[in-house]
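For reference, the chain that follows is the form predicted alone, supplied as structure tokens.
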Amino acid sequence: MRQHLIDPEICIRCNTCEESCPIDAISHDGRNYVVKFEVCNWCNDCLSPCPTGAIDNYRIVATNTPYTLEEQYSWNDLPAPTEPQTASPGVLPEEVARITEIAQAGQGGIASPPWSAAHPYVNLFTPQKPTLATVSGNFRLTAENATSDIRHIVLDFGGVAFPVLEGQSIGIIPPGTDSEGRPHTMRLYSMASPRNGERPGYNNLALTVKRVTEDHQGRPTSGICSNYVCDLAKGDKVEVCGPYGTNFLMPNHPGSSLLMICTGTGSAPMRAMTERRRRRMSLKEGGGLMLFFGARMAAELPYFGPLSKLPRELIDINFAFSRVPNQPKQYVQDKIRERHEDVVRLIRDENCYIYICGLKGMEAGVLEAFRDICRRHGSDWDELLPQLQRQSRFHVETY
């Protein structure tokens, strides 16, 4: 089991954890703050008040031999892990676990994050205890005459600590009830801004949200949460949960490169990662970016204008448009095949990490393109894929 622990090395003894624990699972002496294994139920009430993150730690232990209070009181730092560790989300909401399982099926189940990824904070706010954010911006990304209405939404958290990383998601709860009188369930949206916010130095973040007006079969429908979010006005208050996500994270290693493949609003995490790298260009970290981005046409492609202005030395961009009048249909897998030499080089590069995000319908075509170009260059994709998975270099989130 996970045993909740407090890192004595960075704890500043502010007592917020003990004060916020509703079940008296936390205590202290003149040296350390500690957590009682048999009392803690992972309610996570103590996580968000902690100013240093010392409270957000754990170790995998046998249930009959957890670390005792006496051991915890004696520590100068946390003991080294003896079992594989993942982020400590407590009990995730059922809808988050279900959506995540579906989204990550294409990567062969839950994957580990890149070895150099920053530590993610998760599940700080739940559907039972959400936080409030204020809308500070709502900008339409697609042309007014485009079929798709895709919005760039900026949320400000004011004085509430809401730490996020590129590749994570947040949950939004639309107000009201369904036809049976039950409160609407939470929906997940990927972050479109880097870890230091849409505006650096401000406690905010951005989302990329498409107004849903039809289902995947083209039948008219109205997405409850997407329409709610797309209609938000500046100054509106929104109930937010999360953050969520422990593996679709970008590497911090400065020599790492990213191969990013997306369609539509699947561009959100790619935009966050790209913006993170753009803001650090002056550091000359060395790792390159390569992006394959698909849409029906340029007018329906989010961030088309800003992407077109990014310097070539930062990112290699390949657009694929499938519905341009008098032009042959092109999909991301077609562009991947066109750039086969560069793509296979990146697949073989142990410092390159692959990210796929968008509609689930794109997934099979992309994987088949990888299989084709590997075969063309004397490799076997089906042999390479398990290696990528073991190295935490292959990450998929499709819906």
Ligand code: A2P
The other form holds:
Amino acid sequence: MRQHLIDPEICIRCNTCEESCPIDAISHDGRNYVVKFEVCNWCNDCLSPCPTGAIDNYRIVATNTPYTLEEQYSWNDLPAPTEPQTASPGVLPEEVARITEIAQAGQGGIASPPWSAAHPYVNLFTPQKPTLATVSGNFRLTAENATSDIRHIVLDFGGVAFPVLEGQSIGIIPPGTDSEGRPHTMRLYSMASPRNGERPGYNNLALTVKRVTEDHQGRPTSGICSNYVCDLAKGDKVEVCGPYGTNFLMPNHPGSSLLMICTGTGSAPMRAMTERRRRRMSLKEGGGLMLFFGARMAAELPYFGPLSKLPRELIDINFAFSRVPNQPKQYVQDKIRERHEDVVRLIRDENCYIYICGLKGMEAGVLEAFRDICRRHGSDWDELLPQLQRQSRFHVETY
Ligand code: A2P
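Moving on from the form predicted alone, kindly provide the form predicted in complex with the named molecule as a structure.
Next comes the full complex, and the chain you just saw is listed first.
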């Protein structure tokens, strides 16, 4: 089981956790704040008031041998984790657990975050206790004549602390009820902006949302949440949960590079990560970005204009267009094969982290391309993959 713990190294003993715990699971002595294992019910009321994040810690323990209060009172720092810290603290809403399971169901599996990733906050707002964000913008990203309507929605959190990292998602609850009168369930959307806001220093973030007009079989349907979000107007209030996601996070150490592969709205986390790196270019931290981005054509590709204008020394962009009249169909895996020398170099580079996000069907094709180009360069992808996973360098979220 997960045992909720407080990190004594960064705790500033401000007492906000003890004050906000509704069931008295937290107490303190002159030295440390501690959590009673048998009382804590993971309601997470203590998480958002904590100014340092000391409260947002846990360890996997056997149910009959949790860390005792005496042990917690004696600590200077938390014991080293015995398990990869991939699960998130608290009980995740059922929808989040289900969607995460689907997103990580491929060969990429569940990866732990890069060693230098920042600490993610999760589950600060739940479907029972969402926060309200205000829409501050809703812009169409695809060309007016494009068949797909993909939008850039900016949400402002006002005075509410909603700390996020690139690669995390937020949950949105559409208003109203389903045909059986039950409230609609939450949908998850990956953030498209970096951690310091869509506009730096503003408490806002953006989403990349495609209006769903057909189901997976191509039959006409109207996606409940995507249509709600795509129709939002400036000033509208939206119920938001989250943030969610503890794995698909970017490395922060200087010299780390990113190999990003996406289709359609799978570009949201790639845009967030790219924008984070762009804003820090003057720091000359080194480590490049390489992007493979698949879309039907330029007019259907979200952020085509802004991406095309990024400096070449920041990012090496490779678009793959599948439906340009009179041109052969190209998928991201075709472009990866074309750029085999650079891609193999990045796969072998211990400081390069790989991210794949987008259509589920793409994953197998990309892995096949990796397998082929590794073989061509005398490596075995099937031996490399477990190494990449052990090094937290391979991250996949497909839907
Ligand atoms: P296609 O033209 O064959 O549908 P969408 O616009 O539906 O979100 O898709 C984004 C891009 O991903 C399109 O270019 C689409 O091509 C492409 N795509 C579809 N299936 C795969 C796949 N199995 N592997 C890679 N790309 C794919």
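This structure is a prediction, so every number in the text was calculated from the model and none was measured. Superpose the two forms; the largest set of C-alphas matching within 1.5 Å is the rigid core. Positions refer to the first chain, counted from 1.
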My question is whether Cys17 is one of the residues whose C-alpha shifts by 2 Å or more between the two forms, given a fit on the rigid core. yes
